[in-house]
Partner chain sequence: MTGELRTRLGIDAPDDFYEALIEAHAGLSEDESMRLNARLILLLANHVGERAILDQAIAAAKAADRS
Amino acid sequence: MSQSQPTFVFRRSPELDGQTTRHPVIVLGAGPVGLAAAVDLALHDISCVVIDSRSDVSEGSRAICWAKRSLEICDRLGTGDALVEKGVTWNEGEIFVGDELIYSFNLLPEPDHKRPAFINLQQFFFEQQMVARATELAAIDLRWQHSARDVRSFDDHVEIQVDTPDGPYTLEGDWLIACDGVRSQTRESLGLDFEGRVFQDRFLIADIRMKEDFPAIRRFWFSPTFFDGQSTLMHKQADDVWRIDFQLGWDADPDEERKAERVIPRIERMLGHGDFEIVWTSVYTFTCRRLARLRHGCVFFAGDSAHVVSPFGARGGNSGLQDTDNLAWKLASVIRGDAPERLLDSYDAERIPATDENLLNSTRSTDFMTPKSKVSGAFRDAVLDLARDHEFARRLVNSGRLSVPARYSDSPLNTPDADTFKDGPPPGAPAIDAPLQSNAGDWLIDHLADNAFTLVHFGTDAPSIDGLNLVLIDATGLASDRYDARPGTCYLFRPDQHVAARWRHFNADAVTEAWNRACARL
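Can you show the single chain from that sequence in the form predicted alone?
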């Protein structure tokens, strides 16, 4: 039984009636990443067309764990509150060996952040909220049941051959953001392929609906007694749906393993009862692969069309949202004429290292969970045994290093520190949230959500530079502590809430220079 989904109707496009328009941006794919890209561009006053072959949102859980950084991005896009209200909040996790709990962990042990470490929310709910947001924005032309058959890239534009229920047409755009998934038609049309590894292991996803008072935390079992010695993961989702991932091994037949007569007994052994309903099942293979480059002339790849990682660690959907968070403001700046086209080269410069970090962590998780030699298996077992009593060993346990925000430490857009800071986010790092003492519920992260460059100044005076947002923090407290700030300290934030530069004292010339560097105008 699958969840009830809204159906999106086909609407005839002007191109089918002979109208020829070159659109500023085309977004191919209306999944979480494509919709986020479209909404972000619209908030920068850039019009775009979004095409998708489907007439509804995705089914099943698919991406479910949305990280704190993704929620902060969604706050900026206008969907954060709805997602958190619907999702299941969690910060904690438990690691089991057999049936024994060996230790627990907390991903956000310090208080006073607007958003939790994670929420669990099925991908289709996420997409529904993003579709609702997109339909509020006049700059977005969202076209369902429009299927890309071929993509052609030229020096100054792209052309897409589109099939619809009313016939084919050609869609033209100055720029294309390809968010069309792991089976990307854009990649195929341009003759591109992934680099990386496909691991010889398969996992079964089973979404079940049941009333159960298990804690809303991440629970991972190594060698559980209920499942033939294989790894298992369990998460609570919205609407009393629970996701269970079972390690199957490479020799498992995906079609056979999805059959109810195979799935139900396995879950009954795990739960000790049969009072549940199967909602959705799927089988996936561990994969860690990416394109060599994410920008190809007028075409940008984001999300699963650009890179694929294993689900453990929640690095797929979250990294896709960070892709578009990085790209949208840059593309908008170039389209408006506020920055030169070379700014777009920084998409590769920043997102490829971030992608490689995700691939590395995902590969290490896979190697730890599914040892491929006697030596690696002995190492894993020794680590798990030590982790019962020793903190140092717990840092070596790898059940999926969970998604963290990217740091663009080596970005050409950064202005290196000229002053001494002992702590606080350095250039390239994302903002750290903190409450402001001036008002309960007043969060620093919300003051960086205007899709513009923002200067945060810790002090009572009011430095001013035309075109920069200004946030004054006249307080001592957590914000000052987290930013290693004292009176006079300034931070310059990019529209994607990453630090461009910081100083101990305001200097208009230094701020202007850093702003220009962050826009590739130097």
Second form
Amino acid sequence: MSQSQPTFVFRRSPELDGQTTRHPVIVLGAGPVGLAAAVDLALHDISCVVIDSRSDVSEGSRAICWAKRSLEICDRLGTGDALVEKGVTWNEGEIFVGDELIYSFNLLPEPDHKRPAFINLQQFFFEQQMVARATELAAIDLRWQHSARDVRSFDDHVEIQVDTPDGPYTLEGDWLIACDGVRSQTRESLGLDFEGRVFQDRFLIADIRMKEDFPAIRRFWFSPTFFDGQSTLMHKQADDVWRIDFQLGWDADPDEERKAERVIPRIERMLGHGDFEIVWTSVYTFTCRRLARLRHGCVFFAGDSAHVVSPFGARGGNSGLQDTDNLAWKLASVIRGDAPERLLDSYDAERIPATDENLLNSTRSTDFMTPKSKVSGAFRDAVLDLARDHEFARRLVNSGRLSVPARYSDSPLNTPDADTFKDGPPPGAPAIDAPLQSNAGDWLIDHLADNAFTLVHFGTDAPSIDGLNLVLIDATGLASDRYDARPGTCYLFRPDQHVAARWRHFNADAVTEAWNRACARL
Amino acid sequence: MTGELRTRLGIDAPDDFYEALIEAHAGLSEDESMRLNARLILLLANHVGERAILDQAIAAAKAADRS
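Structure of the form predicted in complex with its partner chain, please, following the form predicted alone?
Next comes the full complex, this chain leading.
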């Protein structure tokens, strides 16, 4: 696999030759989340320096499931089409107990959305696309083979001690977005606790390459007949690569279990043949942790540096992308002087509840898959036994509750409904996509991708407010159903495509007030 | 409207039921009995359905432990 990956060359930074610059923003880490942060800022005309210690994209596939909301974010950032073209689209999952299929689900039960519920795509492909996009943008200064040794935070700036192949230097910035992963140097330098739980279980990940015509369905087995552990997951990725997860138990020896002579027979037993090649293996333990706060003065944490969840819910990479989706427009507004600094406090107010929802779902799935007591195991087994014949128990089977976009229901940036709506996305919720009638391939979500506040107006007349994007939508189509819209209904969207407010009729003063509230200007 | 957990006698022929409950466990090991009880609780909980009642039942069961 490594032969197909580009190598990122080291370039000497101006700081090494005595130049001192206070950069507006430093992004630490060029994984999916850091790159998304940088691209998002650049699209808001904010320049940033991105540093990363690596000379290559990630090894192995790592994160593979990218949710619809992430694809919509990537559409806004300019990489969505490339990801969907390369990735494996899927909407359905199947759960087996032993050999018996007990439950199937479809994560996108409603047709007519631009993007599917999920695509599977190896993390390094995602990173390659995002690097290519970042390289197109002059506002991004991408510095590879730069390791952050120490991070210091002051009242109004940060200083990072950076090691490079040409020696160390100090990098200064007004703001820092720490996307430096689960072993975050920033977190360690600032001495922040990473609180949470470690689950006593070990899982083997094996990515294999094989030709197999089986459709792209997420398949999960409890008590499989081909494996004497507790569960197995199998999932298709791009380029004929398949992800298999085996639940090994706590007593498994991680070094032994990764060896080919252990892994290959396990997979042969599962598939009934040996016609595959091992691409990557890893053994991991479930953990669920988060920082108490995501903003620390001029330092923001996003992605795995801020919170980690166990896999099986696709809540790691997808929540990280929602972090920077939430942060970038706010930080850009503050840097430009369009919003007061207190707008940045809403990053915590919105993303901490979202993080807690991810942790809750992930912890519940983990408790089901890895019962922590005998009685917990008895209830788990009871659910599985009942699931064969009884519908209600199938709904209790938990093989991972897959990522859904956060709704910032209690955000201080929301203007609560004054008019009556029976349906449609309430303030704080992300946009719901719909096809527009004007022509095929015209999607509502694409009209909200200008990185600016946008007023969507259902009807034919066109009110306008200086500085606000305006989108007119036919009040009789599918979009109006999904938004519970009548002629005259308006929705105000933030740059991250979440609803700030909505009304039955346009009123310039009300729209202006909601816009100001969403920018913390009130 | 949230209901209230009924704790006055509601079981038909209670002695017969009690005997049937014990009989269901005849010949089972402790582990098997634990799993049977778990299945029984889940079936009954689903039949009741209402979360407020189930929460009251959990609380009442915990409160009744005199050991």
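None of these values were measured; they are calculated from a predicted model. Numbering follows the first chain given and starts at 1. Just so we're on the same page, rigid core means the largest C-alpha set that superposes within 1.5 Å between forms.
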- Query: Cα of residue 260 displaced 2 Å or more between the two forms, core superposed?
  - Reply: no
